[in-house]
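The chain below stands alone, shown as structure tokens; this is the form predicted on its own.
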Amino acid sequence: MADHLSKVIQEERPSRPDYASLAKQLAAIVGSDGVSADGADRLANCRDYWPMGTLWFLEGKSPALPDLVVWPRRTAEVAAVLKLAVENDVPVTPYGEGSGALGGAIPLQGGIALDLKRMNRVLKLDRDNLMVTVQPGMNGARYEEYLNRRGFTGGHFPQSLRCSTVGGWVACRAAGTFSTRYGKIEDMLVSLEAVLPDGTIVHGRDLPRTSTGPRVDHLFLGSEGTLGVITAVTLRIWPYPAARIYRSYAFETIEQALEAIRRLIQAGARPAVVRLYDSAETAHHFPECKEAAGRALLILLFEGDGGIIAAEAGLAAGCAGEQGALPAGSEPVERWLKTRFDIGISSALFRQGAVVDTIEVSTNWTNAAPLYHAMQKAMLAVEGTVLASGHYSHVYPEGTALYLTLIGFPSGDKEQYYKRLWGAAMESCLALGGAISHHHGVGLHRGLWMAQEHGTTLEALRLIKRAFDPQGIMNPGKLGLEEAAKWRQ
């Protein structure tokens, strides 16, 4: 079944091993139920949530297909699989739950899809030192449920919580919606264990901080499977919050709202959730909020010690009031909590012929509003685009992350429209000095702009890649480290 699909961007390696023989050797490592060449399994591990991959699937096409799917259960099995892959010059694409949005899980050169979902156990809960060690295939929602039942929280709540893995969070340098209080995944990471392509296992130390040279294990943060395979992660955790306060404020302009947020954060407040919606997204997400009609809406969620969060909420009220905001109560926050994982509208729009995507970038406060206006203007100028709305979803003393939602109904080729749309977005972002990604990572697609993002630093990343993976078997074509020729054309 799978082999009859057109593989749109699959690339071939010079060598082509005997995959039937390789499957037998892999079965000796992971068991007969741990390796498959079945078409359904290969299809299930051939893509992620990249919209272009979805559009191809709707046309009966596949971006690319692995030749085998392998399910290891422990670190030693991963090491043995990688050693065998090196010996046979077989590419390996690590796979979590496929929630990435940029084609990072596509096995561009076929080979092995290394599905880590059976590595899903908690290895250690350290209550005294507030740390937990888990295998990389642990589902995000199950991770949080495990901690909640024991009186803790992990503090990491991406929109993909229910369909992503802990290892995937680290591999793509993720950020959750409660990031202002708890930090992004790099702030939570204490250490990790990973396997290099030659089978070497590297470990970090579970200590609050070290000053003993570069942390080799931390090189795997954001590496997206290009350096090796993450096999265990130790993360910081927190006591389950004792109290919560919900607040929302409606502003006449984006600029006024951003200034209120800047003052709040630079004063030292750390709300768990800070989300500012433009007027279009406010109308869509909060249609019943009368105070917010035609305005930008800011929602704030504070959690932790009751006294501390009461002071933070009071500070927020003052900052909002100075910018002429209207208090909009707690209901918008409650609504957001109920609907934050709902992405069903995207599926419906795809079936109606739309191209739907999201783009998240980051910038300093100086450019926070100009970047929003410039990117929105650039994308609406691409023929076929009907919506380019935005919100700000992560904030720092230095700046913020801008998250744009895009909908287009192009009259011509959707692939070419998609590239034009992203080109407009990335060029306008780079022109104002923004970073081309805040938390979705790079994958396959954003690799087209990595040279502009990094300049000469990209060659330094390539040197690290070649040192770790001299044969280039690990997730080829990703992070802009190698040419993805068919997609670039």
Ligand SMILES: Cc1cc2nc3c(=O)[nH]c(=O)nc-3n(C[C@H](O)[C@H](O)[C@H](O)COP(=O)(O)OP(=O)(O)OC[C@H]3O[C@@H](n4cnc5c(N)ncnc54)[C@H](O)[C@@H]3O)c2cc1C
Contents of the next structure:
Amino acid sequence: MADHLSKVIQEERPSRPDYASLAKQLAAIVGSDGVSADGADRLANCRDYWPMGTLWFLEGKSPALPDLVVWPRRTAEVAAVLKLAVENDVPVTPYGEGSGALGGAIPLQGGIALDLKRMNRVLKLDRDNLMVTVQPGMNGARYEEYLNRRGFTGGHFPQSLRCSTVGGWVACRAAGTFSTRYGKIEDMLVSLEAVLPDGTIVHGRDLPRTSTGPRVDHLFLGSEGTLGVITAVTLRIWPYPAARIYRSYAFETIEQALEAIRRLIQAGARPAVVRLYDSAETAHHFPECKEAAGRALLILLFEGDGGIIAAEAGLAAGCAGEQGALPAGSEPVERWLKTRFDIGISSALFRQGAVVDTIEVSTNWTNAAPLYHAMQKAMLAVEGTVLASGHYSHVYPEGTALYLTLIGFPSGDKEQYYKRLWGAAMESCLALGGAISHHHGVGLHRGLWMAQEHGTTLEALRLIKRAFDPQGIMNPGKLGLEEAAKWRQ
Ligand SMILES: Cc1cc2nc3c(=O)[nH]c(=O)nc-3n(C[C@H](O)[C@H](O)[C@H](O)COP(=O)(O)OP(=O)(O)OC[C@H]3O[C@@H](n4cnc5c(N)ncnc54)[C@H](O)[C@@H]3O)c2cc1C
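Switch from the form predicted on its own, shown above, to the form predicted together with the named molecule and output its structure.
Below: every chain and molecule of the assembly, starting with the one above.
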């Protein structure tokens, strides 16, 4: 373990708090079993699923280490912990389940890792108004199971469902695979409660809509722990779907498939799942599907009222047929449902020396195919890259998300390769006017391109940050709000 205590990119903070004394004061708030300075606990909260953090960890190093881990159970405890942190100028990094993909949960300046997993209770189920209020540390799969047992669904199924929290979804502006019918997390959010660094508790109201000024609680959507701590979340829920229809279609080209999807969505259909795989991913995920050999496969899952979804599926058949698609049946959708949470392959590749990552961006329909070709070309041009495949998911009347999977076996330094690969991807995305992230968020790493993404808007975001958190204790170095000098080097 001693090796892992070396911190690759930790930034120093001028204040030098007495952590032994602080731990005693924290124990008075959260109980003695709610605070730890133990090495194993600190290691468990030092990183997330960001591939660079994994690569360092496999080499026996940590990106950065918290000095203390704290597990609150109630909102009042979170408020007291934050007040104490401000008094002692101690950074606080909220921690859900650490499934973030960009280093957002890394405690870049040490301090307190505020692990929210003990705040995992359902606070209220409102059956009549179809809403549920939960604490932020509730695990995603438990959340869905709780609802299913009572005849509802939350409609939010990120691939990380089993290893992420409800609070983490809101903090990262997440999107689940059933998003075309149920929406992304911002469409599901009714209201939330959050604690500001000075201990103030802010909240919205559980009403369908309000027109009483900007929604302060909604500022926490996508805030990634930089403004305060989300302590309760009220989300929309739906009756468990009565019926489902599975369809798939194989297209000669990506362009034809995108045109079919665009027409279907713009005609008003809302399949829950819409996923279009390029030929490389089709071959990888659906090797048994004869119709799809050498083609791009589109899978569609409709759910809800039987009559409505039958009409939507009929519309889909027409749109696909107009683009010359071959119907490929329901089996590919069934296969996807069985394998959708499998992530083991990337761990195996890391151990074989590969660099593996995924990059998700968004764009309008008119740019959807050119962006895929440009980003793929730019990443394959980086020496060492052996795969840059893609699929589209999360579709809208105005456009779509594009998700690229990358595998490289660089001959030289992995960190330099990783930066070159991402540089190629982000620059080509920005050059074609795409948004540099659709749902994984910014964390530490994407902060390098936030100025290019936002222009003057980033300064406005910094003003909001300074107003909420003048001392800069909340998750420093993230969202590109402050410089993360060691990682930028
Ligand atoms: C295999 C895999 C698949 C994934 N698939 C998807 C997907 O389909 N869709 C998708 O959107 N994302 C996906 N992700 C990304 C990730 O799961 C999401 O970003 C998720 O929302 C993070 O939740 P978490 O609880 O693990 O948060 P963490 O990783 O613990 O934290 C993420 C960020 O949120 C902050 N944070 C966490 N909780 C709070 C809180 N209560 N208050 C304030 N800030 C908080 C943290 O400080 C950190 O900055 C995937 C990740 C992996 C590894």
